[in-house]
Structure formats: C-alpha cells, structure tokens
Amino acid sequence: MVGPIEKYLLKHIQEDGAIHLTLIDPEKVTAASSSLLAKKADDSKTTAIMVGGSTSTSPNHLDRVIKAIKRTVKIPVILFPNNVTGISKHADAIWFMSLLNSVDPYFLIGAQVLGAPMIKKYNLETLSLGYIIVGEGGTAGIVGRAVPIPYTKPELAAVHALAAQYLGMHFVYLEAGSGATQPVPSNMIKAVKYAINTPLIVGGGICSSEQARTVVVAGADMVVTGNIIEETDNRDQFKKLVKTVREIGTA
C-alpha cells in the first residue's frame, strides 16, 4: 500500500521530472540551527527534508531536531536512519532500507527487524529502499560494513538495483558517501536507470549546480545534498542547485 508521503514524492517527480531532497545530519546541528537550515531549504523549494547521518545520535536529540524542523516548515520530514536509534515518532515517514552490499547481516535485515515494532508503534509511513554504496563510500560505507561498488563497475550497481526492485523495494539509492570527492558518475546512473522501473535517488559529493545537472540528465529522479546547506556562505549556490534540479527535470 502506498502512503501519503510516497504519493507526494511520486507526484512531484511526475510533475517536475526530478526533485531535490535536503539531508540534515542531527549530529552536526542543534535544534535551533536545524530550524534555520530547514527554513533555508524550504525557501529554496526543496521537496522534502531527510534527517539522519552515518553515526549515532541520542534519540532525545533527534526528537528535538525533528520537532524544531516540523515547527518551521510544512514539507515532509523523512527519517534516514543508520540504526534503530535513528527512529523518531515525530517524523512523517522513514526510509525503511536495506544496505544491499553490506557484508554484515545486521545492515541487511537485523536492524530492520529490531526497528519494525517501534515503527509500527509510532505509525510511521515506511518507504522501502534498496540502499547501495558506491565509489568511496565514506563513513556510511565503513559503519555499514559495505563493499562499495567501484565506479568502474556500473553493471554491478545495475544488478544490485534490479535485485532491489525484484525484492519489492519501491526506491533505489546510489550513495557515494557524504563529502565524496566525486559524485556517482553518469554511466553508473544511466546503467541503473536503464535496469529498473523504480525511482532512483542519487547522493554524495554533489555540491554544485553543474554536478546536479549531470546527475539529473543521467537519470536521477531524486537528488540528495547535505553538506552544501550547512555552509552558510553557500546560500545562493544551494538555491541555484535546487533550481537546477527542477529545471533540468522538466526540460
């Protein structure tokens, strides 16, 4: 069954061609600063806000951050958990994801089993996601004990994504890692997009409108950025990036 947040995302993809999602890492912000970042993101016309990071944060702090964001903006807040500590009843939905190229069963299904009762209790909408770490992988790759797919092997990313679709996952995410020196390359995005019918999310290392343009042209339906919004000097650059995603998507 498709819930309201998933319908919202799909509707905007259909209308705009491609959409932008802002990632806020609760480890890097206070409740007050998260509110300011959310306002900045909303003003720039981002479609939704993801909250999560690669390292653990206290559940109480996560709750405070999400409540502050919810008081500030009306767009959906989607949890992007790295563990069961990344679940909060105050969000609108959660990426219920499996790290498909992890060698640790915990990140394939263990954390999901532990978190499922809490998600049901909180009545959070689940967005099923096949999560694939590529390239450098960053902290997410280390923490998740992933074997990152090399950028030179786009066909491996494609078959991982196809497996996610056949397992019934509604979204696929190619993750280069926070602060990656190079975003996911076009040929890998194209290979994955050709292989699947589900919406494709791409994130990691995207810090300019030119890089966002390349990612969308290659086939990304959703572009995730995080670090750029945390840099206060990049307000105009961030706004331009979000605008580029929409404009290229509708071109």
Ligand code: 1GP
Contents of the next structure:
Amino acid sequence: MVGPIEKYLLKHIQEDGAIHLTLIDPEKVTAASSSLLAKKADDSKTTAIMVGGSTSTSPNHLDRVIKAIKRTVKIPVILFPNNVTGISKHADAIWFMSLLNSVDPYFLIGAQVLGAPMIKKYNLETLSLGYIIVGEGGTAGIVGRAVPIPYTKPELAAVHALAAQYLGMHFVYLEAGSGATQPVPSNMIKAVKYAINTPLIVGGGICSSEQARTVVVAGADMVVTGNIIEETDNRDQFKKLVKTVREIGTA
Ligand code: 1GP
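If the one shown is the form predicted alone, what is the structure of the form predicted together with the ligand?
And the full complex, kicking off with our chain again.
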C-alpha cells in the first residue's frame, strides 16, 4: 500500500525529475535552531525534511525537535532512524529501512522488529527502504557495522539495490556517510540506476551545486544533504544547490 507521503514524494519526482531532501540531525540542534533550519530549508524549496542521526539516542529531544519543525513548516517530516530511539509520533512518516550491507542482524531486521509495534501504535506511514553504505561510510557505517561497498565496485552496489527491489522495498538509498570527503561517484549511481526501477536516493558529502548536479545527472531521483544547511555562511550556496537539483531534474 502506498501512503500519502510516499505519493507526495513520487508526485514531486515525477513533476520535477529529481527532488531535494534536507536532513536535520537532532544531536546537532536545539528545538529552536531546528525550527530556523527548517524555515531555511522550506524557503529554499526543499521537498521534505528528514530527521535522524547515527548517534542520536534521546526520544524526548527528538519529539521536541520534530514538534518545533512541524510548527514552522508544512512540508512533510520523515524520520530517518538509526535505532528504535529514532521513532517519534509527531513525524509524518518513517523510512522503514534495513542496512543491507551490515554484518549485524540487528541492523538488518532486529531493530525493525522492535520498532514495528510502536510504529503501528503511532500510525506512522512507513516508507520501505534498502539502505546501502558505500565509500568511506562515515559514522553510519561504523555504528551500523556495515562493510561499506568500495567506490571501485559499482556492480556490487547495483546487486544490493536489485536485491532490495526484489524484496519489495520501495526506495533504495546509496549513503556515502555524512561529511564524506567524496560523494557517491557517478559510475556507481549509474550502475544502480540501471539495475533498478525504484526511486534512488543519494546522500553523503554533497555540499555544492556542482556535486548535486553530478549526482542528478548520474541518475539520483532524490538528493539528501545534511551538513551544508548548518553552515550559516553558506545560505546562498544551499539555496542554489536545491534549485540545481530541480533544474537538472527537469532538464
Ligand atoms: C547522511 O547522506 C546524509 O545520512 C547527509 O550527508 O551531512 O554529508 O550532507 P551530509
């Protein structure tokens, strides 16, 4: 079944060719500062806000952050959980994700089993997602006990993504890790895009409009950025990046 937030994302991908999502890490913000970031993201015409971080552990703080964002903007707020503590009843939806290249069953299915009853209780819309960590992998790779797929092995990323699709997952996410020194390279994005027909999300280390352009041209349907919006001296750069995603998507 496809819920309203999934329909919203698919509609915007169809209309704009590619969309931008803003990631806010609850660990790096207060409720007040998350509201300012959300306003900046919304003003820049990002399509939705994701909330989550690899080392975030306080459900109370997460609730406060999401409530502050929801009071400020109307665009959807989607949870991007690192664990069962990443669930909040105040969000509009949750990436219900499995870290496909983790060696730890907890991140493949354990956390999902523990979190499922709470998600049902809160009536949160689930967006099923195959999450694949590549390249440096960053903190997400370490915390999630992943064996990151090297950038030199695009075909391995492609078969992970294909397996996700065959398992019925509706989205695939290629994650380079927040703050990665090199975003996911074009040849890996192309190989994955060629293998699947579900929407492809790409994130990690994208901090310029040129880099955003490269990942959209290679085939990303959704571009996620986190760090760039927090760099206050880069207000215009963020706006330009979001605009580039849409412009290249429709080109
Ligand atoms: C991390 O892909 C996201 O999950 C965002 O990464 O913070 O490097 O933009 P950045």
